[in-house]
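Just one chain follows, in the form predicted on its own, and it is written as structure tokens.
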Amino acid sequence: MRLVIIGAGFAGMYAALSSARLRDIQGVSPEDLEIALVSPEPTLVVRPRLYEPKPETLTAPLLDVLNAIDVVYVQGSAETVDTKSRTVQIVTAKGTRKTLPYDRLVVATGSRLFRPNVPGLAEHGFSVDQLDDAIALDRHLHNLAAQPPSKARDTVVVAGGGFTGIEAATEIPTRLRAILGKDAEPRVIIVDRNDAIAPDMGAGPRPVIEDALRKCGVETQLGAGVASLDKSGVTLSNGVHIECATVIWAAGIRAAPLTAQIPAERDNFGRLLVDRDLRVTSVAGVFATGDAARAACDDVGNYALMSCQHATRMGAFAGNNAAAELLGVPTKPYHQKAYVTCLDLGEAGALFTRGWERKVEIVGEQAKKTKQEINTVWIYPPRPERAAALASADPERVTDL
């Protein structure tokens, strides 16, 4: 038997771990149930820090991980399912490609960045979406300590209003003065069609963010989209022009590519839906996990949010049932009653927040103190332990806050 995980993101390393996990606690060799993940790099992208400085430091090895729980890894980029003869094509970097049969599979693919037709968004803009784009912005911003200072050079628009919005535009001013020197006078603009900033958060945190922004000197246009650029900056909706060199494009992301080639059926960001135990509703042997799937999270009409507190916990879920259904024991339901969001705020600290209803429980320094914690102990992987890591993938406990 054969279980396939495509992605190595948070909910994909948790389907491994889980898996192996369940099939540890069975007493089941790995000859008997393979459990192979399937990724470009044996690397998790710590994608939740991007916005930082140093991105190319921002990513764990997996490779001994998966090896002390007798996880097979397959290099390459899985290029098409085909859920009727259960297969998966595989191209390599090189170019070759393999088919990998299975008897389950997990779709992992986590999601990506939405890039709309907008005029010179393509040519102009810049992301902390992926490795590379932060990778490239982080670059940009260093390249720009060779031009004169000007407003252009020193001004810099986020497009996008929500978290990753929030969190590029609070870290910027200190980034900037960090390679501009520290007299340096950047301007950083959120631009969001929202009447509000942080709409998703609701009133209740509302103030602190809007106290945040003003502390770090960051303006807010609201009510108005970025309606194209070019090399001297925006323009808006509104018809404002704004000059600068840096715009961060960061409004809204969907579901990977690859969930289109499951025949089932998906929402509007692209997610599949699956049943309370990650099943690819209308699909046999296929799971979907993390950003790839709308899953509910309890029965009062909570969904999981894309986002890595809610893939780790999901990915542990769906690689025990789909091991599960391999080995006929009992699956496991997905719930994540438990919700909480922290949010960096740069030099104004962090915003911490409980529940659905996102009740403000810390701010400043002290909420500072644990998304840095969060950011630099929790997210990342087990040590490549055995005992250990399959002992970090119970679905019952990851992410049990």
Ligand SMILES: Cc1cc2nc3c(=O)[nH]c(=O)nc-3n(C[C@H](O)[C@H](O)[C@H](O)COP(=O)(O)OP(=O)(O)OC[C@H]3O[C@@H](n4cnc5c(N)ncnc54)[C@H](O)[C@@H]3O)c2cc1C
Contents of the next structure:
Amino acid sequence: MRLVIIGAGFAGMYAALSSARLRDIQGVSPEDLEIALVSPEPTLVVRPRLYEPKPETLTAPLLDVLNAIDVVYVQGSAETVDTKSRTVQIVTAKGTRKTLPYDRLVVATGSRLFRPNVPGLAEHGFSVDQLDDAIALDRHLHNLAAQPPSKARDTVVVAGGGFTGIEAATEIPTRLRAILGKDAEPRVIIVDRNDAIAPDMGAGPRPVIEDALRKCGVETQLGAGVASLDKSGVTLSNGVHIECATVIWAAGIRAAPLTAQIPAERDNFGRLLVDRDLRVTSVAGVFATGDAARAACDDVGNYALMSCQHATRMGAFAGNNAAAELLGVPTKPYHQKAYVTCLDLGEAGALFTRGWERKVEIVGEQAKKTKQEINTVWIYPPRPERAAALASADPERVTDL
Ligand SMILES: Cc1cc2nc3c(=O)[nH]c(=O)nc-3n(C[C@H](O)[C@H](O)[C@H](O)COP(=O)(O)OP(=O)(O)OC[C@H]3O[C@@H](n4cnc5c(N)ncnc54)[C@H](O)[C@@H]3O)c2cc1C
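I have the form predicted on its own already, so could you send the form predicted in complex with the ligand?
What follows is the entire complex, opening with the chain shown before.
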């Protein structure tokens, strides 16, 4: 029997760990149940940190962990999935193809920035979405130092005032001063179509965010979108033109394209609809998890967000349940009651909220310490030591905050 997991993000990593854990508990050998993880690189890209400087350092090796738990790593991208013949076609970076049959499939392909058809965005827009994007932005920021000082050089527009846009924007003043010199006066402007910053955060935490933006010197242009980009800067939907050398697009994400190949219902973000076991109900043998799936977290109407916090735990349940079906043991319905947010606010510290109503719990420097711990410890892979790695993936305990 073979269980194939596509994607080595937070969800895919925990799907691999938890399926291997259940196999171990059931005393089944890796020969009788092969678990294979397909991804372009055997590394975890620590996406929640990609707004930071030195993005090239923001990956963690996975091969040793996978070896320690007898999960087979298959290098490449899943190009096509045929759910009738239960096969995945994989293509390597060099273009060679191979077909991998599966008995159960876990789709953990994550998400990607949604780039709308805004004129000039493809040529002039940067982002902090994928590793390559963050590296390209960092390189561009360093190249600004070679340009003569000007208002445009020192101005950064961030399109999107949600979590990612705010984290990217509040970090930029420090990043630019480190590159351009401490006397530089970077101007950072968040542009958002909504009339309020952080529209998903609600009214409670908003004053903390607004205060932090003021402290970091980040301006906002609300109620207007970016209509076009060119070499000189951006033009907003209200006609205002902002001269700037840097535009960071952070205005929404969608499930990665592979989900479209699964013949099943998807939501507006392209996420596959799944049942409580994270099974794609209409397609035999397929589970979906993390940012690739729309799953209920509880019985009172809360759904998993496209977040690391949900992806990690959903991954542990999906892997466990896909393996459970093959091993003939009961599955465990996914549930995730606790929900917190920890938003980095640059030099103004951070903001920690608890619950779906986002009650402010910690702010400033204290919240920053929590953010740093989340970003440098909690979200990294377990040590490549078999017993500890398997133990870390008990679905009931993963991200139980
Ligand atoms: C700048 C930024 C800040 C963020 N901050 C936070 C935060 O503070 N808190 C939080 O909870 N979340 C945060 N997030 C969101 C979080 O990073 C995502 O929700 C999380 O990464 C989702 O995990 P995942 O495993 O589902 O997908 P991903 O992490 O996107 O991983 C998907 C994996 O699938 C692979 N893949 C995709 N397609 C294929 C294919 N066809 N074949 C093989 N492999 C494939 C990719 O290479 C990747 O390895 C942030 C994201 C960004 C970009």
